[in-house]
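Only one chain is shown below, in structure tokens, and it's the form predicted on its own.
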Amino acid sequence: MSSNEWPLWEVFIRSKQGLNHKHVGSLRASDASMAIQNARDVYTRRSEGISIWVVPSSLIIASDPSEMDAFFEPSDDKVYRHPTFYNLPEGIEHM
């Protein structure tokens, strides 16, 4: 990034019918209270949302695709993980 450039933010919204936040794009901004700001004026211009997270970009780590058997594998030998490893109660009809 040259000196120049402002951070790049992440944006998530809440949307009024939703409980999770959903990443809708990115923005340059100089800071959190400006990104936070040009996230409601890019990414709400109907009222769309009811809350707005804004994470720099820089502080997101993620797996990296081409290693998603070696990451994930391991998951699928530990069946106590999966809900039919247990059995339910008698009397219990929705879980």
Contents of the next structure:
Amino acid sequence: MSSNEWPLWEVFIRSKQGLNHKHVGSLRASDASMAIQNARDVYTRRSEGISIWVVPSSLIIASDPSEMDAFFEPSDDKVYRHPTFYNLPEGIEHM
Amino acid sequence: MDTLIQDKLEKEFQEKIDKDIKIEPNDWMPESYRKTLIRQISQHAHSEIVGMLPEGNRAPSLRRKAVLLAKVQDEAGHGLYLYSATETLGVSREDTIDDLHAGKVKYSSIFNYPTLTWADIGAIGWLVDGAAIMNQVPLCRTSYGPYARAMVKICKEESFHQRQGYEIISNLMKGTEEQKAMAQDAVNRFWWPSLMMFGPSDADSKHTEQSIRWRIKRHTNDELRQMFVDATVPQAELIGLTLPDPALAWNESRGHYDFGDIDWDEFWQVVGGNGPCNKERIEARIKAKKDGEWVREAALAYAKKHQTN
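Requested next: the structure of the form predicted together with the partner chain (the form predicted on its own having been shown above).
What follows is the entire complex, opening with the chain shown before.
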């Protein structure tokens, strides 16, 4: 068995001007320019994109899903961050 | 791991599944769920790659050839989306491929049948890709996120494959007696193997029950097979083809077509490695990997050299 496996890259694609790049999957390539070429061939055969980012998978740092509840909890206990928390006087319809 | 903790995690896992919350790569999952997915997704990926056969050389026109090459390119892409999904489960693509070459994992039994004529390309597109779509559409809602997302992409692309096959067969059926006979012959050979693509009957399918509970699969093999027969019979009738099953008949009370018994001996023989082309197909994969070795090596050497500069 060979040990020449190419590194893994994560692929992000902007589908059209004005939208974010979005993760679409991964692929293997020997270097960045090959990763971009392969991403074009694999993920944009039917005009799915106008811009591609590739990032070595090993460089992605992710939050820990098992700590999800505690980690994201602070955003749940501050209801006053949402506009619906506030009472508006009668007569104000749009604000 | 402590069995109490294990039980608790498994219970929470099943609750998520029951609520149709997708499982994502870093989430806790039972080892057997992970293994089942690796087996199913890699088997699916291998099927896409083994199915990339160079039939383009037989295409009767430039249009047909261009279409077929686009289809083969899609299949390479589908294989890659699926290998990419497998890699999120902690196995490398190369190990997965080596397992195929070592005969440890399977691929769709259909690719172990030879393609003899141009009409076979039509029959394969229509019946084989048709059966694959029947299998794949429900997998867009499978419980594992990366697999479901790969399937969404695949299904969008796959319907062109079925249509191109049906177009080939339909055109042959509008042709000379010889062309009609060629189409009928291809359908005669590919009908039963297409039905076998859905796998063993529910009574003999050892993985189905657990896979349905985990919502990896959404329908049983027999349910999907019935859906395929119901969808395909009218398509055959419309263009004047006879499906090679004397027992095939509309059953008013069931609201489905009845069909004859599948030759399960043949199925198990082919799955077990004794189909007409098993050896040839695997040898082609091993050769492709070996012949590409120097390219992979050279590309890596080039990348390393340019990194240090």
